[in-house]
Structure formats: C-alpha cells, structure tokens
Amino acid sequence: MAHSHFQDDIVYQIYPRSFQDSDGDGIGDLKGIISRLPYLKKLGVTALWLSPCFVSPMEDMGYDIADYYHIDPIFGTNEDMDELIYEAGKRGMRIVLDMVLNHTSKEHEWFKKGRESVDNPYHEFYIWSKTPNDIQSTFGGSAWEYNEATQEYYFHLYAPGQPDLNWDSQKMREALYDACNYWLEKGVYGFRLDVIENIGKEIDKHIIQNGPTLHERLHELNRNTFGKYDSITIGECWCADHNTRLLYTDPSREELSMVFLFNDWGAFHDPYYGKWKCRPFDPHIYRDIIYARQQTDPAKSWDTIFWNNHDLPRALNRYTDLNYRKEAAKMLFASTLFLRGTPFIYQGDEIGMVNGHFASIKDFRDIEAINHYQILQNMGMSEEEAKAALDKTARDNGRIPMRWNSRKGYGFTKGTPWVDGGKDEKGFSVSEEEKDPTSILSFYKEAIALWKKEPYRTLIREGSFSPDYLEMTDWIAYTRMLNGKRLRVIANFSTNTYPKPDIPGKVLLHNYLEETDQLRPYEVYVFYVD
C-alpha cells in the first residue's frame, strides 16, 4: 500500500523563545536551536515544527506576523534559518514552519497601507464595515477596532493588533501563495497552519469557523503551494471533531495532510469558565474520543497524536498525579505512540516537564492570560481564584525555558530568561536525565527507536485497530493487527491498582523497573504477538 512520506515522521515542536539562548539575551533563538541538533537527532525526532519566528512586534508572541519573508532580529536572520534547513537536513531532519495565514500584525506593510484610504489596493486585504456586528474577540472585548482614516471598523478575532485576513480577496491569497512559495523553495519541509479553521468566514453571518468557503480556500492553498512538494500540513482546528476532520485530510480531497483536534481537551472544561477551570479527569471520556478518530475510514484519515503544546498547560499536570510523575511521562508518551497517525513531542516532553510556578500576576507575559485575569474577576471569581485558574491553566506554563539543566538559566541561558515560571525538582532535566538509563529521557529514545523499527513501522502505520478491555474506565488498551502479527498496549490511566491480564507475547516496551501481575499506577504494557 502506497504511503507519504509524512505517514513516518515523528515531528518536535520548538517553541524558539523558549528552547534555547545563544546570545544572552534571556530569548531562544535559530543558533541556539542549531546548536541542540545533535541532541534532536540522538532523540530520534525526523522533523522539527517551529512556532513562528517571523518578523512581528510579538503581541502574540509571533502569532501576530509583520512580514512573512523575514526572520524577527530577536531569533536571527534569513541566513541562519538557511543554516537551520541544511543542518537539519544533514542529520535526517526536515523544518516546518508555523504559518499564520488567518491574520497578520497591523504593522504589515499591507495593512499600514490598507487602513490609508478605501482606495488603496492593499485596503481589500482586510475585513472592513462600517456598521460593525457584536462579534467578541477570543482574548476579550469587541472583534472591532476603529480606523479614524478610513472611518471604519476593522475585524480582529484575535488581539486588536492582529487584523483578519480577507480570504475573498483573490489579490491576498496570491500574496499569500508567494509567501509559501518562497519558504518551500527554500527547502522548508511544510507548514503547521495556525487556526486555519477560520478562513472561510462570513462575518456578516456570524460564521468564523468551517465557513462556506473553508475548504475551496484550503484546495486551492493545496494546488498554489504545498501540493506541489513532498511536504507535510498540519492544520490547526478547535472545532472539528473525528468525523468532520475528514474534509481536511481526506488525500483525494487535495487538502492538507492532518490536523490537529482539541476535543479530547476541551471536554472537562467548565461550562461557565471555560478552559480557565476544569472537571476532574476522566479517563474513559478521553479513551473514547480518542478511539473514535482511530476508527474512522483510515484511506481517509491520518492523525495527529500529541499530549501538548504551545497553547496548553502540560499534560502531566492537567491528567496525571505528580507523585508518579516518572512513570506517568513514560506512560502518557507510550499509551498513545502505537496509534494510527504522526507523533507530536512538545520541547521537554520528553524529560517530564511540568506546569511552571508563577509567583505573581505580574510572572506572566501572554496576552491572554493577562487579559483573562481581569475578565475571570468580572465573571465571579476573587483575584485569589483568577490567579489559581491561571497557575493551572495559562498557555504560559507550556512556554517556559527548556529545562536542559538544573542550574541558574536551566541551561538554555546565560542571561534572565524572558519568562521564568520558577524552580523545577532535581532530576528532570536533559543533563540529569541523559545519564540516568531508568529516565524519561532514555524511555523515550527506546520507545521512538521502536516505533521505527520493522516490522513494528509497517504494523503501526496500516494495521487495524481495536479497543480493548472497555469495562476497564480507567484503562487505554487496544490492539494493532496486520497479516496476523499483533501489537498490545495496555495503559493504566489511574493510581489504582488492578490485577494484570495474562496476555502472551513478547514486551516490547514497559515503564516500571520489573513486571509483577499487577498493574500499577500509570504502568503500561506494549506487547507484541507474532
């Protein structure tokens, strides 16, 4: 069977602020990930997404785009990213780009322009009304800010700094091909496209996400840019689910290549707040939803498998008890690798990291969370509650420095680090880690070298599957079959203790330092049988 290329990767994702300082700056930048490329490839990883480090005054840490042709000065230059393509390359790994095609900063050259009168060209690149609806934006507040010399309102889903994109616009979306185009001939491998769900909308309807035209838009994106590569798409979507995520990845459709969902995530959240506060954890709710991506059409579906990101707490906080917190990495990485799809590690994934420790309000620096502080008060909670929702929630506890060492700077500065979210135990970082065959880290490497591994690959990217021991709520278990051979992998997603089934074949994979019959808080088990 006929497969893509992308069907084998195990993509990293780089938060470049925050993954390693070259220069002192307390700031990551390009050297400093250039510099952590033989670690990269020690890991096992074969492609490596980047948040965007794009020219931008970073109201959105990057998300908010200024000029899609440049690097932003506080990460490097153009030359260093070309550096960053070969050197990955040399060592088997290939860069995707974070690609912000819903909005741009207000201080790109076209909306400085656009704003300057009806009549400019540049003035249909964006969404304009004179008679603005009662759309909110998502970090708070009206979706439109005034323009005094056009007088006009312009639409903003995101920070006022951040106007939306006119996708109607055919004279935009050419910009934007060209823009594609120019990193792709660079020998960028693809493009991780953020919240890409939203450029279909019809504003006047109230429609932001899966508009009419959404995936018109997508196909012809596919046909200008990536579609004519070897290239990996990664499409960013709150607001599909198993089924409707096949009009993305559907390969005759002539889309994109996977996207991600948030369902999973999304369904302990609190009806009132929201994200800000969520209902306790329940294993088989998660096991459910994340099996049903797994049985739908495989001709049509790939997935993306991940625990975390730049935009959520981490994992391990948010589903585990950190009392286990050695054997819950393992097992959070472990549980969901043998699924049909790619595999996503966020930085520091891969040594146990955790949510960090903010001291004060003023600790944090995204925008979103500043923002919510406030709005968390005026919907009922004490400063004491909006700061305890934010300890647990903030995107700011997935951003802070990659823990490389347990020392001043961690490692990944000299400098202050642009965020800091405190002290870490001993024992969890890359330098602690590497030396230690029992840790994370090593876990990791050997599960990753696995997963590569024939006849496992073939097995893990066309067998079948099927849940298993569904009475269990708080277990993943499920099986992958091809030609009769079997992989079996059991996971106990709680501090219970269960007695373990007798299941043959050999352990391929398992996270405790010796097997008993029981199966223990967070153990899991990946079996094979041949």
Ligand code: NOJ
Contents of the next structure:
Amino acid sequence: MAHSHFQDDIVYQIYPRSFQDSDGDGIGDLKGIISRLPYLKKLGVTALWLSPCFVSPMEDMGYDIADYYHIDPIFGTNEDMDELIYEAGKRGMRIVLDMVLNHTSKEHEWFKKGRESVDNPYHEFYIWSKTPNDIQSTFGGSAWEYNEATQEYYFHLYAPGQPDLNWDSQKMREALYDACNYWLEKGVYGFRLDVIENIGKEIDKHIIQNGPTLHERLHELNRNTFGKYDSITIGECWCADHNTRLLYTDPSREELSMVFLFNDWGAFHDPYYGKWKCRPFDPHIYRDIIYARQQTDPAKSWDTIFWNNHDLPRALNRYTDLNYRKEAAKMLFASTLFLRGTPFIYQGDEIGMVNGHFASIKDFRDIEAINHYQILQNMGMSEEEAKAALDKTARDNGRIPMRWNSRKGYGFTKGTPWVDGGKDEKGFSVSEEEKDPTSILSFYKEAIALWKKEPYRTLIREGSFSPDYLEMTDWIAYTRMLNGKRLRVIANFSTNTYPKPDIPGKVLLHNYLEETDQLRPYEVYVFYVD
Ligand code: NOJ
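Same protein, different state: after the form predicted alone, show the form predicted in complex with ligand NOJ.
Time for the whole complex; same chain goes first.
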C-alpha cells in the first residue's frame, strides 16, 4: 500500500511561550526552541508543531493573529523562524505551524479597515449583523460586539478581540491562501488548523460546527495551498467523531491528513458544568471511543493519538492516580503509541509533567479561566469551589513552563516566568530524568526508537487492529497484525492488580523493573509475536 510521508511522523507540540526563554523576559521564544533542537532530536520526534507565534496582542495567547506574515517580536523574528526551519530540517524534523483561519485579532489590518465603513473592501472579510442573535462566546458572554462606526455588531465565537472571518467572501479566502502559501514556500511542512470545523458556519441558523459549506471550503483550501506540497495537516475538530471525521480524512476528498477528535475527553464532562467539572474517569468508556476510531475504514481514516495539548489539563492528573506517576506516565504513552495513526507528544509529557499549582486566582493567565471564575460562580459555585474547579480544569495547567531542571526558573527562564505553577516534586525534570535509565524520558526514547524501527514501523502503519480482553474493563489491550506478525499491547489502566495473561512472544516494552505473573497498577506490556 502506498503511504504518505505523514504516516511515519511522530509529532511534538511546542507551546512557544512556555518551552524555552532565551532572553530572560520570562516568555519562551524561537531562539529558545532552536537551542533545544538537540534535545528533541535525541527524543526521536520527526515534526514540531508550534502553537501560534505570529504578531498578536495575545488576548488568547497568540490564537488572535494580527499579522499572518510576521513572527511576534516577543518570540523573535522571521529570520529566527527561517533558522528554526533550517536547523530543525538538518536534524530530520519538520515544522508545523498553527494556522488560525476561523478568526483574526481585532488588531489585524483587515479588521481595522473593515470596521471603518460598510464600503471598505475589507468589511466583507468579517461577519456583521444589525440584529445579533443569542449565540454565546466560548469564553463567556454574547458572541456579538457592537461596532460604533458601522452601527453593526461583529461576530466573535471566542474573545471580543477575535472577530470571526467570513468564509463566504472569496477575497477573504484568497487572502488566507496567500498567507498559507507564504509559509509553505518558506519550507514549513504543514499546518495544525485551529477550530477548522467552524469555517462553514451558518449563523442565522445557529450552525457553527459542521456547517453546510465546511467541506467544500476545506477542499478549496487544500487545492490552493498545502495540497500542492508533501504536507501534513491536522484539523482541530471538537464536534466530530470517528464517523464524521472521515469527511475530512478520506484522501479522495482532498481535505486534511487527519483531525484531532475530543469526544474521548468530552465523555467525562459534567452535564451542567461541562468541562469545568468532570465525572470520574472510566477506562472502559475511554477505550471504546478510541477503538471505534481504529475500526473505521483504514483507507479513509488516519488517526491522531494524543493525551495532552495546550487546551487541556494534564491527562496524568485527570485519568490516573499520581501515587503511580512514573508508571502511569509510561503506560499512557505505550498503551496508545502502537495504534494506527500519528502520535502527538505535548511538551512535558515525556517527563511526566502534571498540572500547575496556582496559589491564588491571580495566578491564572488564560482569558477563559479568568472569565469562568465568575461564570462558574454565577452558575452556582462558591468562590472556593470555582477556584478548585479551575485548579483541575484550567488551560493554564498545560501551559506552565517546561521543566528543564528543578531549580528556580526551571531552566526555562532566567527571569520571572509569565505563568508559574511551580512547586512540583523533585525528579520530574529533563536534567534529572536524563540521568536515570528508568525514567519516563528514557522510556519515551526507547518506545519512539522501537516505533520507528522495522519490522514494527510497517506493522504499526499498516497492520489490522483488533481489541483483546474486552471483558477486562480496566484494560487497554489490542493486537496489530500484518502478514501473520503481531504486536500485542496490554495495559492496566487502573490501580487494581490482575493476573497477567500468558502471551507468547518477545517483550518489546515494559514499564516495571521486573516481570511477574501479575498486571500491577498501570503496568503495560508490548509484545512482538512473529
Ligand atoms: C483552539 C485553540 O487550541 C485554543 O487555544 C484557542 O483558544 C481557540 N481555538 C480559539 O482560537
């Protein structure tokens, strides 16, 4: 079977603000990333996805882009990006940019001009109404904001500083294609496309995601930009599931390489408080969702495999018992790494990073968390309950500085980090874990090296998937098979201990020091049977 290059990629997500600061301003930057390329190469990843680093007022930490063509000075210069593309490329890693095409910042020239008058050529780049409806913004409050000059309201699904683009305007679409092509020509490998499921919206009918024009627009985007390149594209799709995602990923439709799905994460939301208060995790529910994705037509679907990103609190806190932090961190990685799809590692996963410790409400930086402190109280929580809810769920949890060492500033900055959240236990930092052959980091390196190596590589890319031990509701267990050769994964996703089934074959990967006849808390085995 012919395969695309992206099917052999293992991607590392960098949140540039929090990865490595090179100039002491407490905010990570591109030079910082460049200085850590040797580390990333040793880890073994093949592509780096950077959260947005374009010019931005940072109302939503860069997801509010004011200029698609320039790097924000806080992160460096366009020359730094050229250097990053080049230096990463030299080491076998390609750069994936985060393109926010659903909205811009209100500081973008297009919006500044378009809001001046209805006759301005940029007015049609955005979405306007004289009679706003009741759609609410994701970050709280009405999704409509009044614009004095034209006496209309503009639509913003996110912050008021993030006006939504009008995809019905061909001129607007072409302007976005130009921006995408600018970066593709510079040698970026592709894009992670922010909330791309929203671009076909039909606001009058209250339709945001999966709107009527969504797929036709995506096809056009593909044909005019990345489709002409050997590229990787990942759409962020909160409302898709294993079936509807085929509309994006079926190669014959020429849309995207793959999408991020979140129905596994959403499965544990509270019916009233949503993501701000989660129901207890149940491995069985999680597993069924993941398996369903693996069981759709392989010719039409390519999966993404990830536990964390900059919008999620850490999976270790959410899904596991931190008394077993080391075992659980390894288990999360190994239990899903061998599925069919592209694995994404979020910075810090490889050293078992956990949620931040925010002493007071003032320590949160994210507009969504800050707004929801009040919204949750309006919904019925006390101040203490709202703070406790944010401690567990706020996006800041995934955005605390990368822990390069356990000293002040974490090796991340010589200054004061823009967001803290420190106070983690010793042992879980890059410098400590590099010295320990049994560390999470060492395990990641070992697992990635295996993942890249034949005969496993072809088997993981092309093998069939079948679930095993379905009756064991605490387990993730499956077999991947190709030409009679098999990879078998058995993971205990709980603190219970079970008898270990007798599986012939060679142990490729295992997260405890010695093998026994039991499957202990969060213990995982990967076997190869040929
Ligand atoms: C999804 C991004 O991942 C998130 O960080 C951002 O706030 C929203 N899209 C809006 O751009």
